[in-house]
There are 2 protein chains.
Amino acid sequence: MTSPIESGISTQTHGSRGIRLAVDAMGGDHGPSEVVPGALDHAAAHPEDHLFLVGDPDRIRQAGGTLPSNVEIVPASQVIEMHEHPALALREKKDASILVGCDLVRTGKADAIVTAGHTGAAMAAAVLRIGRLPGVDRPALAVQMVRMGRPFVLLDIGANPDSTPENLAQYARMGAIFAERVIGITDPRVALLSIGEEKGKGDQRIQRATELLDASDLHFVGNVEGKDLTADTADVVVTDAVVGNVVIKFFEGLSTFIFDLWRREFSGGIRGRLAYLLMRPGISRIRRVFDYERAGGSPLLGVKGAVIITHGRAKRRMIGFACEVAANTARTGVPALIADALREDALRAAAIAMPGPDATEGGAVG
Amino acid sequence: MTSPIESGISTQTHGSRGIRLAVDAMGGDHGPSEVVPGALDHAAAHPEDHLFLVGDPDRIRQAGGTLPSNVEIVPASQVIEMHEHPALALREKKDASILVGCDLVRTGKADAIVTAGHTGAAMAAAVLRIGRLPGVDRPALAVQMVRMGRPFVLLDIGANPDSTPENLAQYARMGAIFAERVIGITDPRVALLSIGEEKGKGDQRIQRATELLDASDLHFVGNVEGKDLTADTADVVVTDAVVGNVVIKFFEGLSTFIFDLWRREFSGGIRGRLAYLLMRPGISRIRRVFDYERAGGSPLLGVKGAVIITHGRAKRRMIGFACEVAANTARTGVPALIADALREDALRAAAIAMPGPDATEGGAVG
């Protein structure tokens, strides 16, 4: 029997097109010695695929050894250390794995990139580099979130604060295509996140966006409350950067906590080793439910390019798995069909805006 | 040898005053089966404060039996519940339970309030029948997060949406005179909650927040990310009504998802259950971690009065701790020293906003 979780994140398989795909070599806490592992596993499980490892050769061939011939190597001689000050960082490091990765990107040489180096140098050398896509207000930095069953999209976790309702609306639709995409979710039931359940509660922001995705073609369910997040209520929650940022950290400090505790209690004396030894088979379903980096990272939805920006502390399997993600965004069109998207709202918006022939007497008669 | 849990929530022993408790005897999910018996508790361990039941008076005696001497009944013929909506409700139910406690409150019959009635409503009737302090904006709905060790006090949770600056930091001075007095903490350490620890992240409001915080006599440490809730860093932690909501219903929807996965696996087998039968003394060090209850419910900071509005779900245990936290907040002052402490805050705001003798010379050069 397979957990409930494997049959959800980032497992769909997409065709055989194959894919452009940029990798920093350099970013993240452990650097080329477990992405470019991580990457040419990605490689050798997709051979129509195409990966570029961009950073210092010598590195990435110490890392790699003799690489496949879907694997080439793309220099670049700087680094943005996790610590630097993101918009300082860029403009000074002009040749940074980061900033020549997003390059191929721009360039059409590459039709994806996965960093696991400093977010906010990505979010930004993406932005800047990569570009919007039309119609786009701001980019969304989105995440999947684990429960049981399939996990869910969670965005923004932390691109834009001070978003502003219109902002949010873009949000709920990129989001859904991702979802629908590269979760595989038929016709995505998409939420806000507030205070309560009914209409009336929240900040204006949240009462403001909640009247513009109900005027929306969008499978809008209305609004959640934290606790439903751990429950199957919708495929797309869509929130501020401030509120989604808290979300994860938290998610990812309580989850933490709570196991540490049982950890404790399974280490202290005999009881308790004996009891782990029983529940070892309990203890890691438990562990693939909480699986995250099956998630592969966090898509940066809204540029003109499939970017999966993932955990500074992703090793081998993670980079894996985000490689798969990006890939995944990359061959369902997620970029294409979030532009389309957006075009085709900014088009109901016009007409709804636009005065009817009856108005226009009215004005007329007036 | 103690949880480390025991020595804080709402353990302290204040002097030995008798309060004057108002309990709202109809509200929540059980009534009065629950919360005399619970309010009962509270007048059998302090002979010294005198209780007021008020509802139904046939209901409660037959919850409660007969009443010792210092337990009244004061009669209220209506009860709002759960599902009303507030502002409505009380407009058309005069003689609601919440509204003639709170009328004790404000005439000075009481100085405190428990309810674990419709929390939209108690906060309406507190604000509209006991009526703000001087000096304060807006009230702030308030709750003593569980972690090792100490709680913390986390606020706004839902309160005000749309909360300004100025709101942040009122709330950051009532939440640390709460957190001194009634948990016990000396100089408590106050927070803001943000996207990252640095000060020029999250949102406007936030960055204005922390502005005034850094410029106040608070003991101010800076802000904290979500992962930082479960941890020692802040005894004080401000946030706007939705992301303090978010958290709290998600760590509730969280902590139960979790524990739900273990019950699971302990109930699944022989291995499971005999795993849980080693188990058990463990289980219950780390169910005591997670004992919401002993800190009775929020109180709602700002009013002129003791207010504490528990869980609608609320049995008896926890309303007697809800009692408890009601008649400490009332003994140790928390309401008049929230209004002087306003009072400074505002006198210290207007002495810098005042020009000093070299600008009015200026002024009369210039």
Contents of the next structure:
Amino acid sequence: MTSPIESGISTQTHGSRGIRLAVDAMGGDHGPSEVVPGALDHAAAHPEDHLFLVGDPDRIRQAGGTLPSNVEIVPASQVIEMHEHPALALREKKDASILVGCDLVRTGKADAIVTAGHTGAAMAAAVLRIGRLPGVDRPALAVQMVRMGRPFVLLDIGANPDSTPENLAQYARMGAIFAERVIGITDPRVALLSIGEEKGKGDQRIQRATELLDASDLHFVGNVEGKDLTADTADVVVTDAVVGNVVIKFFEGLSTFIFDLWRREFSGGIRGRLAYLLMRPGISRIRRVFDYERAGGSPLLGVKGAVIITHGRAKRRMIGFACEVAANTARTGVPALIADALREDALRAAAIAMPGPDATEGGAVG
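Would you generate the structure of this protein in the form predicted on its own, following the form predicted together with another copy of the chain above?
The following holds one chain only.
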């Protein structure tokens, strides 16, 4: 198995400070059989990091064998299954692996957590146990989207279906920090996803969010349309959870559809097989561009720790990438940077709202 570092992960390495990383070993469709080997790949590639595998000790040992010195097991007797209602399950299963893992972050024993488990339960556990950063109204779920060259950050993709203009502006701030510190994009360009490029396009929420972003110190480039997402027009694209989730699922479905068409064509007789032999190097390069596993997972931005939620169907390789993203998010201090930026935004807004020294109670100048 090639480690994420050897495979050329899409995030950058930021120093060698050791990170304490909690991994929900029981989450996802495959549970410990894929999560544990993926986490161990990260532990082998990053001996300076310390991993906590949270879950059933017997199943973890069965999947991982003899654990290295920088990996330990934290027992958890329960699992929140994919079909369960998140709020109800969190109330009934106090010893669920995702809750135990979030408690490690809350108490400072871990700097970050990775889970492939129930997305709703993971978000709720992170907010309830770890808590929101000061000034954050609603955390946002972000994702690195593939395109030619470096990826871009899309958020929100699943946390808040009814975001306000203020929420969208806050997502932009958090997404820009993640893009700069984890992906390595200097002065990231921020855009709103809308139905037209002109600033007057979009509903009232988009128009108000445009005003807020225009007044900010972010590198705001205006609106982008769906057709612009694969072009190099913005590094951070902001939308609400409904649109964001539709976008990522369409990307995944379309890429699968395209590769299925190619597979059908190349398997159709001797000419197709010969064409595949000639085109194989180019196809491999294209597959690498569409390799969504390399993104690792989605950071939940706006909570007091690095929380990475990856695909429920994630296997060993993607888990390794998710651990890498979580470690880099914590290593570069993204949660603290978001808190500092929002504090500065609040001070700036208060200064703008404060009346000038010559203003009288009635608003006239004497």
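Positions refer to the first chain, counted from 1. Here, rigid core means the biggest group of C-alpha atoms that superpose within 1.5 Å across both forms. What you see is a predicted model; the values in this text were computed from it and never measured.
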Flag for Ala87, CA shift 2 Å or larger between the two forms after aligning core: no
Rigid core fit then Met279 CA moved by 2 Å or more between the two forms: yes
